[in-house]
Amino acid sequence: MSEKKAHQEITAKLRAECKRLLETGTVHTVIGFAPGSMPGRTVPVFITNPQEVAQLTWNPFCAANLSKYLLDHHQPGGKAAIVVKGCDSRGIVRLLQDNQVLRDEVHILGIPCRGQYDHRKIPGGLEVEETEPLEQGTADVAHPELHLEKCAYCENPTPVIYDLLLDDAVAPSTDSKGRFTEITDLEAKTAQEKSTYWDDHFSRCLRCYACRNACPACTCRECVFDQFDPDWVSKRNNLTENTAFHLIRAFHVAGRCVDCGECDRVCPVQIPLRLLNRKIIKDLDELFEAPTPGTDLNVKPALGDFTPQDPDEFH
């Protein structure tokens, strides 16, 4: 079966299941993907009427992590259904572990993922649709060179938590050698080279906070960066304040970042923020043999728990 046909079948299953969930009152809202206004783009959609499920779609452009939207969809006695990929499902686990969302408030519709496109990699002038092969002027998922960087060594292409799986499970990548290659290369730089590298990126930061707003690990009701009294971090846009913002945020989500890559994907000036978070994930793996946060609901965050066997070289 072609990838396009597989996506059409998943979309049909998704629409039928969501219609059933809404008609029976099992859920009050469906959070999913709908076609965007531009070719090759999708947007989040919130459906409460069974007659509107035809808006739902599934294709290799459903890159957004929708889990953050659950924070705004609490309704006593009701549930919200949400469509998740494997990396998104780690965000769900994070929210559950932080008690930001209750398990009986969410109905998880899992879709195994074979990779999502980075629209910035689509060849110029290409009209991107999921109707014909790339060679005929449009893009199809059979082109891994167009995938987001995070898809190259995907640990969980199949969601780690779900109520219903809408397709056959996809095996994770067996090639783990390159998982932290970029981090290792960055670690090998001198202190001055690292400073120059990050100064170049942070100097371009707009302080739009898109990275924070999309992150499922950023769940504070009042963010420290929005406070005026006390004013912990200046609102001025300059290299010093921008650096403080990104480093503080990286430490705030340390041990809780699920490596969904949303910070990278939504950054309008393409700062490689995922490198900061993956550096911490790498260190936690080496120090505590900790899995990527959100992988297992029963495994507590490495920096939120301790055992007598933890290394204590800092004493």
Second form
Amino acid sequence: MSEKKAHQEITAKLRAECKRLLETGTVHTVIGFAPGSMPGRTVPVFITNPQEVAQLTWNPFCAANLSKYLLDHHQPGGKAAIVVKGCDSRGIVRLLQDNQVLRDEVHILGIPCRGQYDHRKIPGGLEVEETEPLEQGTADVAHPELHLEKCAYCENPTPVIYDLLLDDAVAPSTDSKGRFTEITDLEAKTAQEKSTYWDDHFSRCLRCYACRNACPACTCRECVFDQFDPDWVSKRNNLTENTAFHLIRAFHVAGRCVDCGECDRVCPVQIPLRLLNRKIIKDLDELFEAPTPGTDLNVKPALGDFTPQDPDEFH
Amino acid sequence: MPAILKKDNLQQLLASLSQAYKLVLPVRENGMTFFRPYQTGLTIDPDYINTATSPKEFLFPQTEKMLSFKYRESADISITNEEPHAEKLAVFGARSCDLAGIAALDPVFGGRFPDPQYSTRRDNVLLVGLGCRRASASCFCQAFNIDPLACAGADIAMIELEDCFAIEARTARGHAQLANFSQLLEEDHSGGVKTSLSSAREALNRSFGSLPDPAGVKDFLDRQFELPYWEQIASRCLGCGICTYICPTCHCFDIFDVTRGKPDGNRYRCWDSCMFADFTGMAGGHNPRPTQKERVRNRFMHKLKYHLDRYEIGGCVGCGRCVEKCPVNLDIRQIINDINKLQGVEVNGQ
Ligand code: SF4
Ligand code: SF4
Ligand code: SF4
Ligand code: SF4
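Form predicted on its own done, so how does the form predicted together with the partner chain look?
Zooming out: every chain and molecule, the one shown earlier first.
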């Protein structure tokens, strides 16, 4: 099926289904995407009125992972419906495993994803003429060169957990080697080169905490970075504090990061945060044969589980 | 009457500027443009529309040491104030919106009780404005009557034309500096600059998208504080610091002491953001802005009302940075449009 037809059909199905869900009282809210204020953007919407489902849209600029909004929109005894791509659905598993949200509080509308465009890659910036066909699906061919980096070797284009799938499943990338290419490239650098690489990025960090706030693995109500006494990491923006921030956050989400790429997407100064977190995913894969966290609701996070049969001492 | 600087002479001008000043200029880095210190051979990003972060950091740095203190049991606490930073700095290539941003910061830090750090930096800065060639999809300075070619507030104003720059000193400091470059400049004998300027302006105007109309917004907000609308937009806000940290006019800070297990330490002031949950947190745990609704409302009220109330200067200069970078597309232009709609409902509803 062409891109165009797929997007139009999915949008139509999505609206009809959400209308039904709201009308029958199956859900109290639908969390989904609506067209944004500029070409190449979409905006998260929260719909409670069945008459307003026409706002909902599906196009290849639905890059945001909406799963974290469940923290504010789940209610005991009711259900929120949420639109998820494959990678986002791992975020839902994260929230369920962490008991942040209960399975019966959420109705998952899964959309098998053919890749999301990175609006920053649109040639010539955000000219309407260029994004419109992509957005409205009138461009008949997909443009993989405009996809977000993470889409190139997506493990789960089809959501891993859902109540309804809105399209035929999409097969995952078969390029299992390519999956960690960027990480092996980084690993091949000398210690000095690695240090220069990350110093360069971390020194640019604004400490806006958008990466943390968007992350479905960062659910602490009071975050260590907001504490003043003791001030584990101070508000001062310098390479030392910034590095401390990034390394602490990487370890706090180690084994729990679902590789949704939100941190990377939201960063206003384009710090390649996914590389940091993927390095840990790769290590977990090699050390414990742990799948990417969030892939399977029944597989506990590698660093959040233990067995008395473990041959190693518990340190 | 502006003089002409041949494009080939730009490098020479930057080199000479860097003799008299510490020079920062818009440089391409990791696919974005930032103001970075000049080094021999470094030149401006030829394609930048505006920098990813605003030049406010040069007058109001994100991290600033204010004083250090020492405590000895045998003596009183001794306090050493940090000397204001008096380095001569030239910011090359500031856009008109960002110059307007500095004009919006001036009364905050330079009012009845001038802030020594800001004022000293301000007294020592040379602002070289560079008129825009085109607007990005998020630019909307014109909505606030800021002329992107005018470089109002610059010491030296420049406009890039096809084959040269038009250049003009605006202040005594600018004149003094430009006099040093006279051998690099030419007079516009043929009057060609004037013609190129008007076609540059036409091309620039064409590149702007539709502009929001903020005219009635303050008036409406003067009357309306409790709007369910704020809750609607707050529900999607992540409460991050992007919009406020990259904004050329946001100026909130936090003051705290850093001691490392000793009774000696330093006092710093660092940027803070009204979008952070703990921003107005009080000792004892009370927070007068308990939810993101109050925080989001504060940000837009500050931009569109409070700054005007206090200083009769707008709190938003339409640089579009927050529009471009907000991860959830909270677009202040859209908010202005929505407020205009709410106002229509208010008027017609009565
Ligand atoms: S989003 Fe980017 S700039 Fe903001 S704190 Fe995270 S890494 Fe730093
Ligand atoms: S660390 Fe980044 S990639 Fe991992 S779950 Fe959080 S936002 Fe997603
Ligand atoms: S950048 Fe957007 S999400 Fe972040 S605080 Fe500002 S409005 Fe909210
Ligand atoms: S509010 Fe946004 S558009 Fe206005 S000056 Fe600040 S960053 Fe620029």
